Every structure is written in structure tokens, then in C-alpha cells.
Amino acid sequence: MSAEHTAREKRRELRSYLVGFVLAVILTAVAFLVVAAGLPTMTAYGVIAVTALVQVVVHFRFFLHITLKRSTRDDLQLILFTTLIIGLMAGGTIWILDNLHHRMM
């Protein structure tokens, strides 16, 4: 590998940090900027909550290099389902507390 090549990739490297840096500034901004302008209350969830998404993907992409190309895929898999096993964890917790506070009621 010639001294050429690793500064190029470095170079590319420095440049997707860098987008990634930038789009998570902005989706953060987003979020702050629509609870600070007063929007509906679920109008405001659903912008929070579509910035969240997109910034997961972000920070997937640009720094964790996690893409859908065959290298990477089977660390896309393992970070999905888990990602899976805590949502359900998370939603069976809600929802066993949900029962025993109506139970309490």
C-alpha cells in the first residue's frame, strides 16, 4: 500500500466523520428547534421521533461504518436484533408496570 493511497483514504475517512458530524448537528438542532417553537404535542413527537431514526442511521453510516454492503451486513444483523431483544424487554416491562398500576387503581 503506497503512502499516496493511505493518505486518500484517511482523506475519506476525515470527510465522512465529518458529514456524519454535520448531519447529527442538524437533526439535533431539528429536535431542539420544534420543542422550542411550541408545536402540537404529537406533531412534535413524530418530528423527535423521525430525527431519532435518521440520526441512528447516521451515526450507523458515518461511525460505525455499518452499511448493507456483505462485509458489514452480518454486524447490521447483530446490532438489529439486538436492538429487537431490548425493545422487547422494554415494551414487556412497560406494559407488565401499565397492568399493576390499573391493578393498583
Second form
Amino acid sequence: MSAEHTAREKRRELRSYLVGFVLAVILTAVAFLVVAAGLPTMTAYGVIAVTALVQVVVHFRFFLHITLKRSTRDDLQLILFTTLIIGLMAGGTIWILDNLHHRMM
Amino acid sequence: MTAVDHHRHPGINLGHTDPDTHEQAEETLFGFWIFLMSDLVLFALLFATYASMMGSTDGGPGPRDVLELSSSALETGVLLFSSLTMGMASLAMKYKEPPARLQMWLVATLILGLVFLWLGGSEFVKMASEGASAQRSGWTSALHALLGTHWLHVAAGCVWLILSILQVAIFGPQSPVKLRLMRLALFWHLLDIVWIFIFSVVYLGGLA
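Output block for the form predicted together with its partner chain, input the form predicted alone:
Now the complete complex, all chains and molecules, led by this one.
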């Protein structure tokens, strides 16, 4: 590999971290500002949920370098499987305990 | 070779800058990635517990009484910035910059990690002094379990950082040291992802 190629790859990877950092800062700032500004609760919840999910994708993409097309190993499948497990266990817990809570009223 | 061939595992890939270590990294990092995913499940269940315990304050303090927007914003900024310095450390390692440069980024990450631990620690002390210790109500127990587990993970990351700094100083950036640094970077970045959920659900969700 030529030194020029390496230098280009280094610039590309440096830019990737910086872009990810800037995006993460913006998304975090938006979520905090919405709460600081005292928007209606439901609107705030919506904005927080969207910015949080986008920020998770940003972190995976720019800091952990996981993309749809470049994941040749099973990393992404493992993330999706973990998401399924989390959905079942966390979702199930919240569902059952909320149901129980209502019956105890 | 194309970019596709270079990318074999999560995090920074050494690729052609160190082909031998890159060859070993695939298995080592995939194994560690499986551990990290199981760690995510642990956090998800703590979040489920927290969600179930919201409102279970037993007449004691609730989110608006003990959580502060400004201190959580500071903690968030510190962790986010430490993700960037960890990324810079990964780049310094991959592109064989002078070890002093790598050390500088690792020390910067360590300092930010310690600042986070100090901020989180003083938050626990403040909550205890306001009558919101872990045993006060279902909600405070769930809050302490969630924040405490994340805090301990960051503390473990700081110990790992100290050991890495020593290893780079003693052995130099050899292959085993590089593989450990790559796993440390994955661990650190994933903790920041967990923190996104914590500040969104606990702090912003509780104060909105």
C-alpha cells in the first residue's frame, strides 16, 4: 500500500470521527434544549425519542464503524438479534408489570 | 484490495497498516463483541426495571426533586468528548503515530472518564443527602441500580485505560497491546451508547 493511499485513508477516518462527534453534539443539544425550553411533555418525548435513536445510529456508524454494506461478519446480525432479545425481555417486563400494576389498583 | 476486504470487525480496523494483527483481530474482537451485546441485555433489563418503577416513589422524592438538567448535560458532554479522544487514540495507534501521541489521547480519555466518575459520584452523595438513597423507594432503587451499573462500567474502563497506558509505556504498541486497545475502544464507545439511553430516559424523560 502506498503512503499516499494510507494518508488518504487516515484523512477519511479522521473525518468520520469528527463528523460523528459533531452530529452527536447537535442531536444531544437539541434533546436537552427541548427540555430546557419547557415544550409540552408529549412533544418533548417525541423529539427526545427521535434524537436518541438517530444518535445511537450515529454512534454505531461513526464510532463503531458498523454499516449496512460493510459488515461482512455477523456483527450487524448480532446487534439485530440482541435488539430482538431486548425487545422481548424489556418489552415483556414492562407489559406484564404494567398490567399487574393496573390489577392492583 | 478494496475497502470491503479491510473491514472485518466493529471499531477501527488495522487493515494494511498491520496485516498480522489485523488477521488476529477478527476472532478476538468478534468474541468481545458478543460479550458487549450480552452487556447491552443487562442494561436493557435495568431499563425495563426502571420503567416499571417509574411513579413508585412511595411519597418520597421523584425525578423532578433529585435530577438536574445542568449536571446531566455536563456528564453527557464529558462522555461524548471522551468518545472523540478515544477515537483519536485509535487513529494514533492504527497510523503508527509516535507512542507519545497515543499516550496523550489515552490520558485525555482517562481524565475525562475520571471527571465523569467524580460528577456521578457527587450526584449519588447529593441524592443520599436529599433523602433519595437507594432504599427510599422502588424508583430510587431502580435509579441507583441503573446509574450505578453504568458508573461501575466507566470505572472499569478507567482501570483498563490506566493498564493500557502502562502497557504502551512498557511494551510499546505491540500486537497484543493493540488488540487490547481495540477492545477497550469498543467497550468505551458502547458505554457512551448506553449513556444516550440513560440521559434520554432518566434525565430528559424525567424532567420533560
